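The chain below stands alone and is given in structure tokens; this is the form predicted on its own.
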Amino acid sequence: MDRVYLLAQPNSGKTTLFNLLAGESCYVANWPGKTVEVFQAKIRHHGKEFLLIDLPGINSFKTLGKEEELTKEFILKESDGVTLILLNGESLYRSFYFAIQVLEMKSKAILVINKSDYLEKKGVHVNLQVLKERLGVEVVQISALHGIGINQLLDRILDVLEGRIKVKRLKIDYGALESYIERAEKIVGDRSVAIRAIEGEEKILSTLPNEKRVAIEEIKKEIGEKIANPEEMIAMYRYKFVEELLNSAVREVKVAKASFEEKFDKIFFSKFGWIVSIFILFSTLLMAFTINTGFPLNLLLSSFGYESIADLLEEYSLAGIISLFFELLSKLLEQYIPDSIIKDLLINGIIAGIGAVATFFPLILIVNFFMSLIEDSGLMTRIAVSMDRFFAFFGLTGKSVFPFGINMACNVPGVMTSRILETDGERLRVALASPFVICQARLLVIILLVVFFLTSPILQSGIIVSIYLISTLIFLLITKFYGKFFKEETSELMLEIPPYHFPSLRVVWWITWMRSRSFIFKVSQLLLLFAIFAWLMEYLGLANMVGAIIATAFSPIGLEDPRIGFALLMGFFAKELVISSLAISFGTADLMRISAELSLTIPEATALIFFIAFYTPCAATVSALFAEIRNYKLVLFSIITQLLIAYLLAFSIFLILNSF
């Protein structure tokens, strides 16, 4: 099947275009020989089918993360199929500079200028015919957001695939460097490879035999002695080419930047911008939690004396409605199914286990939806830039806010998102520290335990806020700690600041669903499997025995009940299983009854909550961690560190509260 590769810099609208073209046919696949995943989709147009591959966004050929390295390798190597180079209509100069570098390497390509609606609004007119003649490839202008020009783009893709349109590789005149480029071309056999080699591209030079590499180095040295730095000279000629190209093909009426954008940017990029960013992130999360569970708005209403409203908010939250559904289902089955082992498995195993944690799924969707809104509005890039100065204290860049934010939804994609970081040192440190960020699965377990084990609204809210603050601090300190073992390579934060715009709900929902669906489906299967396992252990009387062994380690903090020990064991596989395990052990999903039977003191309950918050999130996170770093020893060390920190925190909290 013919392949079409979608290539773009960040903020070009690549996700919108891919979503529009792919529709429901999108799926995820690993790039051959890599752990990096890419989106693919089979597209059919006029009876012809081709595979559309969405390559990771790439800022430049310089500072690159793991995913960007994949895209760079694709550009530098020969490949089949057609390359769609998507340009950002809001930043034509920068986009064209990147595009001509790709066009020097790729002959079968189509230039796609996105955001035609923006260009029209700003009075920018692009002469596509001039661009086509100068660049030697088809040029199409579209608006992925509004679906303008998409059929024309698909027609041109088929034209190039079937050879109806002749394309050629771009050749830029490098003036005084041409004689040197010709000499290098005779050595390596390709003009574009020769130019890259003279620039000092290590990925090109490393593939050359030693004698050819030495010859190229001699040419570079000669250029440096007789003219100037070869890399700077090549960049100068490219900038000159882009300038002449745009002058001949683009007519632009300059419009002053909107004043509200300037005011907002002054806030974001001030010395206190990171505080605004943290406020936005946490406000978004609190809004999502309120919709799903009623927390923390229910606690605020209770503290002001509005108990009845708080109860209604909690009862008719998404979590409350789902819990009510499973309670009614259990009662219905209890009434109509005769007593048997199947009935016990169904009610006390599957329904008690799954029902206790089904409330997580709406929260996953809601958090991912709100995070996607922030990303697609232009805010997330500003948050990253504003956080850069703060993160620099810990040897990180502001780009680390992306995996940090995703970790708040789920640690598995959070660990995977560390791929976007530009240096191996930062990527490894952030991945290893990710399990300390409180994900929504742990949060809901924490909320449930806090609400049912503790009665004071002040204590409840204080514990949750403390856990988040401690979690953030540990994440940052652990990245600094791991910096002692991994080289803290310095890298500058390079992000294009997009204009503020109203998010596309279609794109936002697509991103939300792609981030949520695999987690939901995988966790659903995992929860069902372990719910049955927990019931079986309970039914055979083994849960009590295993739980008693684990509980001995927690006797110093008063958690000697074997049912707690078994629940903590199950929580290692998935935090949601702490609740379902307790539900199965006590034969009820009613946490009020479970709390009454356990009769934990405030120090004991708080210690338990802190341990659950900070020990290993789940087996899926461990698996994702190993997939990213490929080192058993580091993963094992990470797990031991998590358990040790969680236990020390729980023990310290127990001692402090017990002293009062």
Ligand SMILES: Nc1nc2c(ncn2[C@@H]2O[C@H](COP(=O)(O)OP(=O)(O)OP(=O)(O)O)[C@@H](O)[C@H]2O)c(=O)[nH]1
Second form
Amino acid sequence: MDRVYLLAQPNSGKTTLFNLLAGESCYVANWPGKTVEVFQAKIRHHGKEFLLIDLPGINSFKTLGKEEELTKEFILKESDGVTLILLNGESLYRSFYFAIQVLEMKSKAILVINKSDYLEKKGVHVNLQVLKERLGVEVVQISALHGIGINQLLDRILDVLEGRIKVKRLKIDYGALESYIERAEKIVGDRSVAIRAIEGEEKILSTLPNEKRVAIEEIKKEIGEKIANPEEMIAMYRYKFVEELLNSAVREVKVAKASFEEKFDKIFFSKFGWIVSIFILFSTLLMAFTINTGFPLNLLLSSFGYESIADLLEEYSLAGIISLFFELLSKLLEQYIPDSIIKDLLINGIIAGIGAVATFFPLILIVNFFMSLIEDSGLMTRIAVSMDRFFAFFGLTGKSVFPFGINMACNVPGVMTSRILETDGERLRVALASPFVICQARLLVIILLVVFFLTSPILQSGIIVSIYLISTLIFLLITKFYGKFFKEETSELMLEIPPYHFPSLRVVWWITWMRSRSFIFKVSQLLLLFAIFAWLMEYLGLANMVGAIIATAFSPIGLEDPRIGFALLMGFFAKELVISSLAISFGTADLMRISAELSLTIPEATALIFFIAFYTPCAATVSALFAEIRNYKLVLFSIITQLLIAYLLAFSIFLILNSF
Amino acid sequence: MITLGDAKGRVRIREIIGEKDFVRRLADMGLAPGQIVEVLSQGNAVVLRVRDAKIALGKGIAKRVVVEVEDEHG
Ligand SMILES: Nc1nc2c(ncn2[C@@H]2O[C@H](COP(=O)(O)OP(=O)(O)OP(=O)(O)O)[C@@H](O)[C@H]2O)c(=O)[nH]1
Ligand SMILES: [Mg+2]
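Next up, the form predicted in complex with the ligand, please; the one we just looked at was the form predicted on its own.
The complete assembly is shown below, putting the previous chain first.
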């Protein structure tokens, strides 16, 4: 089938257009050789079918991430198919600079200027005929958001596919460099390859035989000596070309007046912009938390005496409804299936496992939804900018605030959100450090233990606050440490700030769903496996034995009870299981009685709480981490680090408190 | 020597200090020698208007872009 590639810089509206054209028919394919997901869809127009392929957005020909690497490889190597170059109407100048570079290499292309609605509002008129003559390709103007010009675009695609349109490659005048380019062309045999080679493009240079490489280097040196640095010269001529092109093809009819955008941005980009950002993030997270579990609004309400409302909120929160459903399901099975090992596996292994996946899912969906809203409205880049200074201390960019904030809700989407970061290095570091951020599930366990195992209110709140402070500090320090350890260069912020706009719910929902479903398909399988494993241990009666072995490791801090050991093992699968496992082994759900029976000293109880706060959050996070970085050695390494740090912290707090 | 890390108002880019990959990445964002940019803010990151686009740079990157003052009243 004919292939049509969608190529654009980030934020051009590629996803919006793809969603409009492909609708539900889209599927995600893992690109051969790379582990990057690429969207594909079969499109039918006037009885003809073609395959539309959505390549990852690429900012620059000097690529950073592995996704951009894939796109670059396509531009340089793929020779079949039609390329749709999508231009961002909001920043035409830069979009054209990108587009002409593609046009130098690809002739079977169509230029698609997106966001025509924005251009219209701004009073910018683009003369498509002039562009077409100058660039030698079809040019169409569309609005992916409002579905304008789409039919015309599809018609042009068919025209090019069926060879009805004559196409030729773009030739840019490089002035003083031309004679050198001609010489290089004689060596490598192709003008665009020659230009890329002079620019020092490694992907091109590495394919050349040695003597040709040397000859090119010779030419580059000559340019450097006689004129100036070749990369800068080429960039300069390209900008000149774009400037002339836009001067002749673009007219601004109205002068746009300073809008609310400027006023808003004044606040965001000031020294105190981070206060606004933290406020926005905080209220968003609060909203997501409350919809999911009712917490912390339920606590707030009950502390003001509105217990009945608080209960209602908890009961009708998503997590409440889902766990109710699974409880009912187990009860039903309990009644109708005869006793056997199968029944036990079904109820205590599989349903418990699926239940765990299901209760996670809403939170992931909600968090992804709010994230997409923030992203699509243009707020995300502003928040990243305002937080950049702070994160730069630790070799991260301001964008890291997103995975960090989401980790406070749940580490699974937190790990997955590391994807949005700029470089592979930053992604890896943030993903690996994510488990140290205290998630909601852990917070609940911590609160329960703190309330029942420690009596002094000062100690209770002191411990929770210090756990949060320490966790933030560890997250930041660990990212810095991993940076040093993997010799990753620190990444720095460099991004385009789009205009604000009202998010399109259709697109936001689509992005939310695409991101969330990778949780179902990738993470949940592993999670189920862990759940069945845990069931097997219990079934074979190994629990107590294993608990005792684990407990010996904790005897230096006074936690030698095997029931605690086993609870900690279960907590590795999911933190909530710490409480239920204690309840099962003590034969009571009353934490008061469990606490009395254990009779831990204050240092011992605090050490236990600290360990629980900082060791591996859950099996789902481990699975998500693996799905994201696909390197089991690194995942193993990170688990060991988590256990080690948690143990050291528990040990230190034990020693400190004991010395009073 | 003024850099984008401490400039205000309209400036012309004179030189970008760094290896060639870095230079090219900036050029692709519209930051090439000879280009005129407007510094909008020097808060927690440097925000610039480059032609019809708004661009944010981390302080570290901004300090490597040498500029000269173009005209104070833009
Ligand atoms: N005004 C206007 N905005 C649009 C149009 N098409 C897309 N957008 C907006 O532009 C922004 C970027 O759109 P996306 O579809 O996410 O762009 P993308 O190219 O997939 O971006 P990346 O995935 O980050 O590379 C979103 O806020 C869209 O709502 C359009 O035709 N008009
Ligand atoms: Mg996209």
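Note that the structure is a prediction, hence the values are computed from the model and not measured. Numbering follows the first chain given and starts at 1. Superpose the two forms; the largest set of C-alphas matching within 1.5 Å is the rigid core.
Core-aligned CA displacement of Lys399 at least 2 Å between these two forms: Where the cores coincide, Lys399 still shows a C-alpha shift between these two forms that is 2 Å or more.
CA of Glu201, rigid core aligned, shift of 2 Å or more between these two forms: Shift of 2 Å or more: no.
Cα displacement of Ala650 between these two forms reaching 2 Å, rigid core superposed: Indeed, Ala650 is displaced by 2 Å or more.
Cα displacement of Pro338 between these two forms, once the rigid core is superposed (Å): C-alpha shift for Pro338: 7.9 Å.
Cα shift between these two forms at Leu634, which is computed once both forms share a superposed rigid core (Å): The shift comes out to 2.8 Å.
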